[in-house]
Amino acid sequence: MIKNIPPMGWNTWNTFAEKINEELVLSSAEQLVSSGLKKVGYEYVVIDDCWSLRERDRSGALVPDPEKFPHGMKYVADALHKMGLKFGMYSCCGGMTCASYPASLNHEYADARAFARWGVDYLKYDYCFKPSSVDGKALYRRMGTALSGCGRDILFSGCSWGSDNTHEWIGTTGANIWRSTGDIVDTWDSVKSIIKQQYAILPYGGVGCFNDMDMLIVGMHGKGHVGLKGCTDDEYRLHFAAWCMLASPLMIGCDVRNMDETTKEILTDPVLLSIAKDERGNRPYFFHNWNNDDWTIFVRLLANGDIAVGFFNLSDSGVDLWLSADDIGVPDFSGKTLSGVEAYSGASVRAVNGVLSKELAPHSCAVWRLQVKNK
């Protein structure tokens, strides 16, 4: 059965787009295993758009491109499963995929059966070329129903970019995760924009249908399909920390075969992953210091009673952020206080006089996993 935590893995799109093939997918999967990424939870290997021929065959079936995938998709799935990994693929609810390959409109049941035969464990389902005469929610419900009856447990990743008030209906479609924004690119402005778009929709994520903030750009450094400008390592740290705090799926987008040690350290930080994979899946909430939405504090109550607190400075200047313990349910009269450990640095932290505070450089963050203790 699909677990009640956001999925973790690697996706081909951010770096490779249409430049994909069997060897790339399997060698990247091998790197997930040998690098230790699989061991900490990155288990899905997802082939995004551009995997098929440009047209269906005469029977109406999707056909994997024989030059890119000469052994077919079941071969890829079997190879991944032997590594202890899970296999993800891509389609779209419209007449074509976003890259103009055949999609699943009016072929939902046949495609779901094909995905099941191939051993697919995850389906990313996009929103391009959707006919205006049909509601997106109807098309997503159609594919959700087809997947539920296909004979295989396939995670349904709805990728409608938050369009057409997705948050209001996505939970009725059978989707396990839902994309809340447009595509991420490898720039600071993109990361900042996606975080700010979450403020109004935090109540719509959580166990059953996690809010997907799109794939990770950590470690891309301006290379690949969405590489563009690249980000600093501090900006990548903030990006990853926000995705973990807000219970987003964690789908790596860099070339894992060539990632540097800093990238690996960010992607495997134990404090942040313990928050991201918390089994309770409680929804986060937030505060803005001085009503400035560039100075944001996210909070999540965790399954064992710990509290995750993240200070995020999205502004272009330094700031000293603070939070009263009373605001997160630990008033002074309770006889309790907060102490714990900081992500990335591993430093100890405690509330002083009932207040947590931290001076942050521009585009940086501090995240703590805190315990409620007697004074």
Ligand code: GLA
Second form
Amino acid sequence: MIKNIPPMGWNTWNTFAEKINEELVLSSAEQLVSSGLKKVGYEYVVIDDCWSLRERDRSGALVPDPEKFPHGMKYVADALHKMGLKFGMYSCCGGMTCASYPASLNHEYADARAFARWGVDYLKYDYCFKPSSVDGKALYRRMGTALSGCGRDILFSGCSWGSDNTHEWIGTTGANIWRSTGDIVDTWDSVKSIIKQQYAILPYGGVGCFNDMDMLIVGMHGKGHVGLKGCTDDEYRLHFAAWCMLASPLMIGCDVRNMDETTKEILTDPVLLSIAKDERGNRPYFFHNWNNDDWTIFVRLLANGDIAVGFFNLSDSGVDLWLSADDIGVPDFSGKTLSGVEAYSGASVRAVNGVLSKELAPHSCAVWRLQVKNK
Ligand code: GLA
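Mind sharing the form predicted in complex with the ligand? What's above is the form predicted alone.
So here's everything in the complex, that chain up top.
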């Protein structure tokens, strides 16, 4: 089924990788509820790779690892549904998952039926160990068909990292979201590189099949599986703002049981979430000022006629960015001007003489939700 807004939730991979179990998943889910994250939209709890035994059983079925998930997956699904959350799982189109657990190649229909029986609402589908003799798109179409007929509405999350020109065929597979890049890690360079890889593929996102820029690293601070160096809070702010502006899924990757207040504030910023969840799904576009592609302005027309504008300074020096209202459809002769509110700070902003401008520190951003008003 078409999803009008990109999914939001939490995924086990970034922090926990193979160290997952029922207690971790359900206690993190409880935290999503009690911290208020569920209330603002984070509703999918996704168990990533490493949840099964290393072998299928004699009938060919995937078996949840009884040490990690002693009550099985239906139990986890029921518990999540009782909390008002949705349940996501993971498999792969190759013979094995990326961490070498059994995957769905040639088991697509049986696995889709099992996921439906267990109460799964979301399937992340990876691209490792894909036989070179078979087209990835054929395998994704196979799982897309299997999910469509499995009797349950399961969001299909393609994860082929943009390989094999994914953007050209992913919309034909039934996928609701598609991973456009390799894996994120918790460093500034990783965030910057993923943002810069989006320029060329902005036309391939939005309602129908959202472009997935990978799980969030906000609040990881160097801890956990993809932890590495960590980022500053300003870098996390910019990261989250870019994912919202570009309508990426928002899957939290930090340990939500140990979040600091700043992390929570970033993940729940009301201005950014109103942009991320805009149902019209108009495509964002961008400007590079002065031919420097580290100084980027993303713009998105929203459902009610507001305009989201984000100034992003990906460079290592400060910069004064500006944008003419005329360039985003509001010329001076229209008698209209722009004013609105800034994400994170809540400050008011308005165009002065038809121009929006802002001085930005290195690795920082300013995002506004602007209304088009009479002068
Ligand atoms: C791939 C995916 C990641 C994660 C791992 C699990 O690398 O891109 O998001 O799911 O596999 O092994």
